[in-house]
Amino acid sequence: MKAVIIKEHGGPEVLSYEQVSDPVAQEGHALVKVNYCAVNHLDIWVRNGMPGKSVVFPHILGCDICGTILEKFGSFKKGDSVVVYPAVDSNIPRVSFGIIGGFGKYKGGYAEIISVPKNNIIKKPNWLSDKEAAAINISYLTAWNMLEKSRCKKDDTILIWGANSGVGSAAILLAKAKGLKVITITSDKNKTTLAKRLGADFIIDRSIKDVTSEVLRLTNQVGVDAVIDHVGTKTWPVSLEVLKVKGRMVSCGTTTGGEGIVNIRSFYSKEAQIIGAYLGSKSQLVSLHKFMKLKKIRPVIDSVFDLKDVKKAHQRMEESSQFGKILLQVSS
């Protein structure tokens, strides 16, 4: 089969499109022909390498997978369209779970065929295209989990960083469908225009205005009920500062670094909470599919690249040029 492998950590240049051996399904596993696989920041982190985390080379990235079953099992027939729930058991102490194609033993979806636990396979909702289904399993599920952990109720105000990102755009769509008032952050005029189309109530272009001052102005100096922060080092101080009394910051990502600065006095004096969110459960993914169908929400897709052009896809994400999900077409 054709696949993109990495034999060492590094930049996009380490991504190699090659002919490799087909996987063999172990007991309790199934083979899936991959049609589309979305690109996520996790792919970038694994490709670059992170201190204290390792993979066995050659490794195959990719955790956002939609495809077809190659051999029947249980209620699934050969040729059924499916999505792959990305979480697997973690072999790392004090880590909730691992991710297929991430740091761990499971090879990912940058390949024509993948072997995954049978329990991770979910029937693809027939109202979603294969492209759309591949865009949901990571970013939309993470955003859904973060919104649930935020405990926001209708008419609450939430700040969502990075409207152009997968998690950011997903969170805006889902938050508006839940009846929340959304403040979001962009970095240029074009992204501001696109964020308006998602339905955000207020959009702050951080290249023009100070985010802290503007959020407090928009909330009459009260602050927001919750913040969705998937950015990390650069945004944590602001995220905590703009929370109202008893506000919640929900964090899931470290795209600008993994060390956060906390103003401890501000944190405890407003009795704020910092809540971690790591993907979401399989049952949450099923519930998310139902919610998106009910609310007629379609995932935002930025672009689709052929698998052999994966380097271009990674470069687009690293430049933060996208608005929505970047997809790889693996099989036609």
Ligand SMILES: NC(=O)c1ccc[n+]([C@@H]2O[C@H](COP(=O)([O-])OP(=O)(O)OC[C@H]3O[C@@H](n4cnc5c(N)ncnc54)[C@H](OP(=O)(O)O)[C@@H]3O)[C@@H](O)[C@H]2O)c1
Second form
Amino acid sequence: MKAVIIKEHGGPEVLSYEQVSDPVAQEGHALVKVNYCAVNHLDIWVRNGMPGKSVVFPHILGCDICGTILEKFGSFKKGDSVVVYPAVDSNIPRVSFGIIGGFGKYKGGYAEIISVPKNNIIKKPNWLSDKEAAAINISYLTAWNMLEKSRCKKDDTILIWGANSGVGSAAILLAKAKGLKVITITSDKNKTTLAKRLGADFIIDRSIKDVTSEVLRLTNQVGVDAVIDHVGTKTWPVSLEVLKVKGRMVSCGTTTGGEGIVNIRSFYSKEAQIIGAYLGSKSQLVSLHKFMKLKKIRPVIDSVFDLKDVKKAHQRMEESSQFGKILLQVSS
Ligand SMILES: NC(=O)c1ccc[n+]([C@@H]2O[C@H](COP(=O)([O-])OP(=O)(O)OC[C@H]3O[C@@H](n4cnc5c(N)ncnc54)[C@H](OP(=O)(O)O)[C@@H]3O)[C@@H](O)[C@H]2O)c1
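The block above covers the form predicted on its own; next, return the form predicted together with the ligand.
Let's see the whole complex now, leading with the same chain.
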């Protein structure tokens, strides 16, 4: 089969499109022909490498998969359209789970065929196209989990960082469909225009405005009920500062770094909560599909690249030029 493999960690140049052996399904696993695989920030982390984390080279990235079943099992027939729930056992103490194509032993979806645990395979909802279905399993599921953990109710106000990001754009669509008031952040005019189309109520362009004072102005100095923070070091102090009394900051990412400064006095005196969110469960993915169907939500797709053009796809994400999900077309 054709696949993009990495034989070492590094920049986009380590992504190599090659002919490799087909995987063999072990006990309890099934082979899936990959049609589309979305690009996620995790792919960049794994490609670059991280201290204390390891993969077995050659490794295959890609965790966000839509494809077709290659051999029947259980209630699945050959040719059924499916998505792959990305979480697998982590085998690491105090870590909830590993991610297919992430750090760990599972090879990912930048390949024409993937072997995954049968238990991770879910029928693709037929109202979603293959592209759309591949865009949901990571960013939308994480955003859904974060919104649930935020415990926001209708008419509550939520701050969502990075309107153009996979997680941010998903969170805006889902939060609006839940009846929340959304303040979101962009960094240029074009992203602001696109964020308006997603239905955000207030958009702050951080290249021209100070986020803390704008959020406080928009909320009459009260602050927001919750913050969806996937950015990390650079945004944590602001996220905590703009929380109202008893506000919740839900954190899932470290795009700008993994160390967060917490003003402890301000944190306890407003009885704030910092809540971690890691992906979401398989049953949450199924309820997310139902919610999106009910509310007629289609994932925002930025662009589709051929698998062999994966370097361009990674560059687009690393430049943060995307608005929504970047996809790889793996097979047709
Ligand atoms: N815990 C989990 O289960 C889970 C699941 C999914 C994702 N994640 C993590 O969540 C993060 C986002 O993932 P993604 O795939 O959505 O990423 P992405 O599409 O690459 O988006 C990155 C976002 O970060 C924003 N950003 C960068 N620097 C910033 C700064 N200094 N201030 C404010 N915003 C800044 C960018 O905004 P501009 O373009 O405006 O700069 C962009 O919106 C990643 O760290 C990823 O690993 C975690």
